[in-house]
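The chain that follows stands alone, in the form predicted on its own, written as structure tokens.
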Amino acid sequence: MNNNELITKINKLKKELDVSIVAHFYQKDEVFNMADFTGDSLELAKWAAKDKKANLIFCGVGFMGQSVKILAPNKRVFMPKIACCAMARMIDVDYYDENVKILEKAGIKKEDIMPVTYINSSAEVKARVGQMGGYVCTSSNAKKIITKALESGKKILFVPDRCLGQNIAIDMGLKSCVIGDGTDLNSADIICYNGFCSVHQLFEVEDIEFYRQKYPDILIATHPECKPEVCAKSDFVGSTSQIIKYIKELPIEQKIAVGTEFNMVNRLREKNTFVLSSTKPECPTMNETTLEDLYNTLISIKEKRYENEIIISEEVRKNSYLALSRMFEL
């Protein structure tokens, strides 16, 4: 079936099932067009949550439909895909716990840990940051959870993205390291994984420099995902919802360079935006969906053969809705 078949069935089936479809920014166009509802990880999940529909499809990646899963357990979750995000596979438990015990090892008492997990982590990461007190935060509200963390005298385990914890611990005036790099523990405010966003590495000083001398008047928005060097050289930081309502605000005669998910730029205006890199940065696993997974999924469903649907234990959905939940209270 070409695309335009696929959408004529994909919307026939939409309106026999009792289901909603939503979209991550970064997803293709086609499938993103397909949506009732899109937006960033946590308005997703959030949206997803209150949506009456019985049945839920989440085109993005697996943390995504595991949030919605964690909030609404009566729900039944799909993934046209169950695409893993890079970031969030290079943090599991075993890896958690060994980095733990690499503060221990340094002087830090468990107890004298607060744990910070990024959104872009598995249910059970979450998990085991709510067992620990600790929370859950997106690149929109980092800075407000760290501040509320860091009111319990305890150091900050912020995982899995350095760049995320090293850009809040600079907005802060807070000193950060990252697990490994040499630094003594015990001196550092915030201490980070060592994990990282592979699409937002790609964004250089480099590419700034070069947008600047090309347009001398243009403004630079990054996201804070990317090096702490390049989000300094940036007029602008913020999450994907902030950046595209920062850009929204812009006259159209101002030039903007974005460094974020090349799909989601290429969204945003017609005209005088520019993706900030020499290289299409677009994230592999979000671009793993298509038109036919989506129209698969649905089939699965009338046919009740419930095909990647999420499952999540009990117990580690109780612990992560723990550190979910310190999120929202806030």
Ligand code: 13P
Second form
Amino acid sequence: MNNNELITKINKLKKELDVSIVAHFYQKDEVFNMADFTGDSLELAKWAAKDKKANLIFCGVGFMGQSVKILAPNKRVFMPKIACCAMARMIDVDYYDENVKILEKAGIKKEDIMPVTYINSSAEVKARVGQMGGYVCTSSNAKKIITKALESGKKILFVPDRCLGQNIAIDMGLKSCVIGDGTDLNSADIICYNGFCSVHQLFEVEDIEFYRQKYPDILIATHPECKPEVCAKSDFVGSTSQIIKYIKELPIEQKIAVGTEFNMVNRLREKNTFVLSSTKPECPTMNETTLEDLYNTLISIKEKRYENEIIISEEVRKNSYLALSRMFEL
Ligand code: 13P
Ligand code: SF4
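If the one shown is the form predicted on its own, what is the structure of the form predicted together with 1,3-dihydroxyacetonephosphate?
Below, the chain from earlier opens the complete complex, with every other chain and molecule after it.
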């Protein structure tokens, strides 16, 4: 089937079935265009959990579909591809526990640790964080959540993205370190796990210098998963939605170079918009989802085969809900 045929069939199935489709900004255009709602990870979780349809198809990466299932357990959540974010895959519960032990060995008692996990983590890691009284955050609210977490007077253990943790620390005038970088863990306010996003690691200070030299008036917008030195040299740092909003408010003549995933940057504006890298910054897992996968998921719901459904054990769901709901309370 070609894309036009698939689009017609998908639209027909959407009308027949009690289903909503959501898509993250990094999805391929043809998939993105089929969604009832699009957004950053926080907006998608909020919208999907409140949506009244019995079935949800989430076009994104695994932790995003899981977040909806944690928040709305009675909803059936499906993913056309259960693609796992590479950063989320960098930490599992065993690594999490090992890193808590490293802090304990350094003399920080478990009860003096306040964990905060970026939403880009598995339900199991969120459950561990929930059990320890901690929070989930996203790139759009990390500063707010860390501010709240610091009120406990405890050390923040931030997992898994070292860059987001370090960027927030710099923004708040706090001291951060990355576990294993040789820093005395006791001297840091925010202790970061050594995880990162391989897509956002592509952006370099040299890329910013290149564009500033070429177009002296250009603006630079980056995602907080970029390296701290890259964010420090940017004019704007924000979540995917925040970047879109920032750019929408600029005059079209204003040139801008953007440091985030290619699919999103490519559909931002018709002109004067550049990808802040000479290497195409594509997220391999976000790009796994195709129109055909979306069609197959709809068919499997129609035929009651329910393929690629997100299932989370009630034990993990309850504990991960604690960490997620603490974020929503704020
Ligand atoms: P946003 O929350 O900004 O959409 O980011 C999600 C993500 O995975 C970025 O790489
Ligand atoms: Fe994960 Fe990076 Fe892809 Fe975002 S861009 S989904 S953090 S691998």
